[in-house]
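Single chain ahead, written as structure tokens, the form predicted on its own.
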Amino acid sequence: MAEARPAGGRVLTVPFVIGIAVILIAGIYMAKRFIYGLGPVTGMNDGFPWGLWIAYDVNVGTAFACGGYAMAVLIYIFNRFEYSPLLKPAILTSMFGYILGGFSVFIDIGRYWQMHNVFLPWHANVHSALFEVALCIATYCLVLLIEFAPVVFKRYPIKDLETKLNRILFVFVALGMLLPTMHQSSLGSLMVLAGAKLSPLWWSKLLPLFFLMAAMLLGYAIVIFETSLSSLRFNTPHELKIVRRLSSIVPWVLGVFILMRIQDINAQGALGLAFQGDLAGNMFLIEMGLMLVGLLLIALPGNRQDPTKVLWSALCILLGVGLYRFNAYIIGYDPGNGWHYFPAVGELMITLGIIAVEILGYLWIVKRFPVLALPERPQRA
């Protein structure tokens, strides 16, 4: 049996004080950001408006927080409850994937200071994509946080407040699934409207599906991957029994995605164009192939009862399905007149220090509030 517990330990390990190093080098670089601008700090330029920290950060680091949205489609509108224990890890990450992806729209805006616009419905442009993106993402991060909340009342509980907030969590958990829906799917819309300047390698009017699908699946592989290196870590057999039958559904959900995106770049004439040795070309096989090498290693019945095969294919499917949306909006994207884009230090070092925030946070959490599903502790006599 097992029970949702604090996985307990020491917080201050050595791989904690190298990320805490990586933390206060990106905070260095970030208030340089704020103090000269954008220009000294990133590589961005009038063909390229975004970088790295919207490409990464915001487009592939909230589908890399899609596990929650991902767990809650299954859990509740398939009825398969029996994969409940995951859903709090999975929350848990996705709130604090959600979360920084939204502090790195705020340090990636030229003027910062007016970003509570979008707040104020009178400043609204309804008809962009960009406002429904910034809006659901902003939205979601509350949400997941009142989702979260149970968690943190176990720990200091407040009177009859977690009972009330429990008889209305059932619309938190609704909006919790639409607004993923609704904004990754934008996120797609956002490089359909980018036309010619995207190469039929990833333009297609089924973006907006693409990305959504794309989120589901980069959903399903963190939290398959992060289950497993917790099993390992903090002794979780039962969350790893569960992760077994939940990496049965990935080959298809994966399978149907590769065929779809071959087909339509087919239909378009542009296959040729992945094997033609340039950059874009070259990109797009790698992403296709850690896709179909993690398709391999989880879709074998077999494979799926060792848990190596089934981490290394969630590893897999995390970098080619992540490479495929980091390449719609960089490598694919030719804005024209000899713009090009490479991320300066400043922008990497900040967005290893989010990565570094993700992580510490994620461990810190689980090792003082009841997110993991544990064995039970042995009852005394």
Second form
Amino acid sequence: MAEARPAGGRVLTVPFVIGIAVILIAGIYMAKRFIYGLGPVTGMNDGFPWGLWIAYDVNVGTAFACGGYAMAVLIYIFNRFEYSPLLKPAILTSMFGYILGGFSVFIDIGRYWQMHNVFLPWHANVHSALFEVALCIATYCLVLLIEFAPVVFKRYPIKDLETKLNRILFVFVALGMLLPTMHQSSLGSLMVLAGAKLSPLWWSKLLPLFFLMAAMLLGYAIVIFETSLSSLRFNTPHELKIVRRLSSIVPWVLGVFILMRIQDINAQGALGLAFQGDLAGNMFLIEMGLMLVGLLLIALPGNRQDPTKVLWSALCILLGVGLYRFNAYIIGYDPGNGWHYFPAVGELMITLGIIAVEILGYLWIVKRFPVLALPERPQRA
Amino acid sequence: MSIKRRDFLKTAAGSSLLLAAGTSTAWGASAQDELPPKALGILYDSNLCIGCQACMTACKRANDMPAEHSGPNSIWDNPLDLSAKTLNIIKMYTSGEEQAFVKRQCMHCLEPACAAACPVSALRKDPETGVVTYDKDACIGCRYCQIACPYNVPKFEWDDPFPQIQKCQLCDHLYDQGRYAACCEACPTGASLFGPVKDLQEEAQRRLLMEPGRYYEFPVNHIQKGSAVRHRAKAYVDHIYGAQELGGTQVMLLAGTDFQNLGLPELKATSYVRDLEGISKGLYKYMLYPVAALGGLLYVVKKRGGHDERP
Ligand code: SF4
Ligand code: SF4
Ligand code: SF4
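Next up, the form predicted in complex with the partner chain. The previous block was the form predicted on its own.
Below, the chain from earlier opens the complete complex, with every other chain and molecule after it.
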């Protein structure tokens, strides 16, 4: 039986050092942002007040970080405990994704020194979707830290605390399913107010539902993707078997998602917009194309036996559904009046720095803490 | 506007003109029902505007706004559009012989998307006057108001490390001194007219019934306190912009050319704020569903062993 153990190995590899360099450069731009304001560092403007940081780091990033959520739902709600070896690594990536998403918000908002106002009842606007997103994401970051704590305790045991935590852990596991359901759909509700400024290819009264489905899909796809990759890297054959079963669920959710979206656009009489040859139309086609390829690759049970097909399918879903979310925030958004947006170098570097922190952090933790389910004897000490 | 007065208008005028106007300029249901008790607003009449920009200067002075230098050698204030330095702008539309002015500023929506969006209630609709105000001490600078505003009105100070949102607040800081919107105080022709929204709505209806070429009295500055001048009426497009756009606005416009020519978007009658309300009500039934869901989840997880090990 495979058991979770540290993967071991050297931490300070060449890619790791490159990652650190990226983080340092990002740090310089960050300092510039706090000294001179958002204008000089970013491509954002009054027409496009949200750029890469919100549309990618927060909106797509936290959805990529839904692995922990998607696996928890599968394990606890559908009673599929055979998937539990995948939960801890998924929670780890979720933890990084969410905490860094929260960090991006901190850099992005103009009056960050007043951000606690969100939590003050006399300021909070409970009807604002963004209020809900902010509150849920902040709470969920804490929940993820607590959900991950047992792994840390395995390496640095604090006897009393560990048993106490285990007794109440179920509360956090439950919260860990409720909170993402709420804020991942609210990330969709957010754009309902963009109204006529958002192309009907993405605007919909079903935005909250679509965003929730997208989060689920991205959650499963990222677990499949990561597990396949880390099985190659750290040799975890047991996990690969589970992935095969997991990938039989995805085509159903994805198929329904695609059909509902097309039906919804058709109901608004806007399907023609997809074929106008402009940026929004083309991006819509790319998004749909990626999803369809991802679907076809694993729709047939035979294909799911082939790990490379499963891996490619997961990649297509990640890109396609991720693009859906990005498009709904940037590409489909048109404030009119000739405004346009393209991320500036500093903006891009800060996002790259954040991605680097995620990857380096993940590698360091799986090498030093019992996260991955490895076979009896670890490959290298 | 009460039913009574609407009936009165219909019978009093009784003309086919008004009936035709009735189809396109009837106040949206929400605009009538939800007008704040002392709703204040502005009626801007493009046909009366001479483009003198006295309102722009007055607006800057009344709100302590800096001059905006567009272009390398500009020495005077010459903004190109609304910005964090310019809360009010007069622009000119030309097409062949035709020309028309338009005034852009916050519309003080009856169902303001900016206020619905703001997570910290920094933007609020005053329950009495309906003025949409901004409180920088609440604002976190998330800029969701900019995404949500259908008219792209709120502006952000991009080049300031301690930025705020800027937008017209209908000069509500002047009311205590017995003053009102500085732009209307300064307007010499009555093109920008301040007053209670109900009075302005009636005045707008009256103008749509005017016969082009004939002389009429037009109130100037303030519809109740101001004087009046005689102008020859020009032909109007049969539409009061703001009567029903996304539930209606307290700043309204009349013009002799299509509003789309003047950069005002064509919008549906129900607001996206209502759309969203409907969605979230169905979705959450006021926090009831989330709480029930949490109870269910707690039960399920507890029953199944509390953590990720097989029970
Ligand atoms: S015009 Fe825009 S800023 Fe002004 S009240 Fe309406 S939504 Fe808010
Ligand atoms: S930028 Fe300020 S005023 Fe605008 S929505 Fe955010 S907190 Fe509210
Ligand atoms: S009401 Fe005041 S702030 Fe608004 S446009 Fe007029 S002068 Fe400017």
